[in-house]
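Below sits a lone chain in structure tokens, taken as the form predicted alone.
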Amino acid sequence: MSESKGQFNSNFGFIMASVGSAVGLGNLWGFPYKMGSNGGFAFLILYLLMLCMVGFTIMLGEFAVGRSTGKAPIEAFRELNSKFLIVGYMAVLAGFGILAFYMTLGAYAMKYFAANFAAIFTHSGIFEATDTAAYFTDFVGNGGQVVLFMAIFCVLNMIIVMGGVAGGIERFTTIAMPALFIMLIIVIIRVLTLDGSGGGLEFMFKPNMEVFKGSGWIGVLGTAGGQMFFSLSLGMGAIITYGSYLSKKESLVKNAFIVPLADTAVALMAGLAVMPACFAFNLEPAGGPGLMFITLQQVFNDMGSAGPIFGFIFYFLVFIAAITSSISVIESSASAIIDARIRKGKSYNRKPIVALVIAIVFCLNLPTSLDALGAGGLPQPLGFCWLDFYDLLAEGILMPLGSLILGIFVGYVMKIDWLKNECESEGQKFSLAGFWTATFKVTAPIGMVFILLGQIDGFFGLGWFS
């Protein structure tokens, strides 16, 4: 393993960083809505099924690829089998595709936690806004303001990643992730005390077995798989890169279970924070940015004088979830450049490399920030707004296709004995060998095909699974 790039100081730091990468905006608005609108508890069952079939497996595969080589995706595949080098490039490109809109969403979160914080002291601005939809529309339509907040978000990411693996990423996430957990609990407790909040619990957890009639369950399975896949940050290089910084003394198998389960727990907690509040105030639990920045802001407005306090806590939570995910992808991109310089025998300086990655990401975000979610008058590539276009390339194609190939690569090219040797490199046990053999060779490839087709179907509305 290359020590020069850095290493996590502890397994706890590694877990917090990996969970931070996995826990992002998709957990906070995507999971609650998709669970509630796709059969509630039935969706959760299928989500957990896809987690077992695909999530644990691809997570372990990415950890193993990273740790066995000590490298980020491109050079990792170059070392293991150069015929699969394309998978490394796909992961890095997918990472840039995600960052091309994720920094703009981070800017939205910063605007809202700043506005709610100001409202605590001034009782003005967003606190007195009666039309949260108009407030959101005005903000995203103000390209200069969005670009400013996006630039600040980029700089914060740059500062953290420039600090290195232990001094920047690990130090930040070991504070940020427990703080996120505590803030979630605070919001959940407050929300569950609201009159009518029980409707949100029923929306999420009441079993609706209608989805299992006919072929409808296939669509729900595809939705659950897509949500699980994106939520775990698979296929974008971050998990491979973090795995490259993990000590040989730590258990890959244990971590491949802990990270997805922790991510799922946070997603469920996010549901408990979001859906009961919507139902308490008779608001439509619509998905996407509308749920996060329109519906929920109305919830906080309706809480009276306590609203700005809980609004600040919640949107600061959203900001933490966003930045712990974005720093992982930025680190993966920077690490790929560092690896390339090391392979060529060149020296490197982390800070200018991170600055270069941030500069590229900033430029990629300019059309996203100026597009106003499709209302900004910019050209619409393939008929999508810029956010959805970037998302199509990354989440819709590159990530699931790359992970499909990675699963086949581990199961059929490197084979389970290679995985076993890596997991047992310093005396750790390779538990559940039969399970990993079955999932890498059968269920993970099948599951990834479902996810890939489901993503394409979802973006283009082809109706394959309806």
Ligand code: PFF
The other form holds:
Amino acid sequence: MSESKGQFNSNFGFIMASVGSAVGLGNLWGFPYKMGSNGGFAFLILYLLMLCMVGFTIMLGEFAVGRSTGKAPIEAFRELNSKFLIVGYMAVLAGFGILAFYMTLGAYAMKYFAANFAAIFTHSGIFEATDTAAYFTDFVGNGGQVVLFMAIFCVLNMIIVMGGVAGGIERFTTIAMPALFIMLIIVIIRVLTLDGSGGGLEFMFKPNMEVFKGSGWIGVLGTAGGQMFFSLSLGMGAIITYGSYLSKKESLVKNAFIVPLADTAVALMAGLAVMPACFAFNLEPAGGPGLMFITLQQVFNDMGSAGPIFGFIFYFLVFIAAITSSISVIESSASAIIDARIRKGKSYNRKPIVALVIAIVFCLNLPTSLDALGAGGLPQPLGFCWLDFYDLLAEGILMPLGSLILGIFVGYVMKIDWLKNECESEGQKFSLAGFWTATFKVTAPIGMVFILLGQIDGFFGLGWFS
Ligand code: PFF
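One more: the block was the form predicted alone; return the form predicted in complex with the named molecule.
After this comes the whole thing, all chains and molecules, with the earlier chain placed first.
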């Protein structure tokens, strides 16, 4: 049995799904800390510069590749120019690389919202842990429990994606993303009314123009670029796939601005929620899992009787951010398989294909879940913990390289007239033609080479950028 692959019902649904893909852990635990420790407002300026030179452009390129073909990455490139088929494979592989650790992080978020929820009624459990670092270490070291939560997270992803584009993904994200936004506002109001929260605002926003002196800005620009392109979900197939489900009536140019700007706004809001909270309780700001699950849980523990409620709201928000990102990549992989079957003239049934993708992703996550972030005693590939190893393959190499080639592909192989035609397909305006020409041909490829080198430098600690 074959059904149609589906389409978003509305442009709003498309935006919610795409922003849902973009807004993830990168916004919550990456951006605020990187901004704070890399020059504050100065970092923001360089981040926005990267957005203008590279981000909007690759986003538009991915939307156009998807919508012009109506296909997910692999078949989309086969149709446009089979010499670039490899870029489609790279995107799908990168998607699996990202999902290979992201489901485990989704599991952590679920554990924490469940534990905070339970504490609303008993005020015990996670709140009795005087040492939230020890609590976290104990939890991640409990492989059975992590795998259980990871399995639940996988099943939830499966249910949503099996529902289809409009009936599953759009329906879920049009409720979940506004809810995330409201939860974020609630947390921000609570945090900004805590005594001593001003230090966090200072940490995050105070401009440190020193970063522009000497060569320091190169490293900051690399950090900003890497953060920007991961945060926008570029190079992993998700944006191409969502673009393929957008009606020809909608404006690609407009959407290529709205999605990155909304993503940046949420990243800044996350900073308002997270950094002032650390400072109000005199906790050292951090990044990554330590910030999310140790420092912030400490904040909730210190908040008194309302702590579990805010803890629950916050970790539920983290869970929503994670699942609206992961479903976009699951969809992309499933869609790639469906397209391959269509090309071969075979029938397809969406549900078993989604189940197959989830089964693969579950297996890939087993080492990540059992590895306890490197403390679980598993063999460490190339000396990296499993999370970092998968991340290196995807975010370190495949995604930036794929995005670099995609930029060159649109700018030089398909050419700007092709882009213009796609953007104007039903009479919409292709605004800012000069900007797109300059960015596709010059700034995006240069920016992507720079980001790629920055990623490799960061993963292997080569010190090129310092
Ligand atoms: N844009 C996401 C983030 O900032 O966390 C990146 C992402 C990760 C997207 C994992 C999709 C995904 F499955």
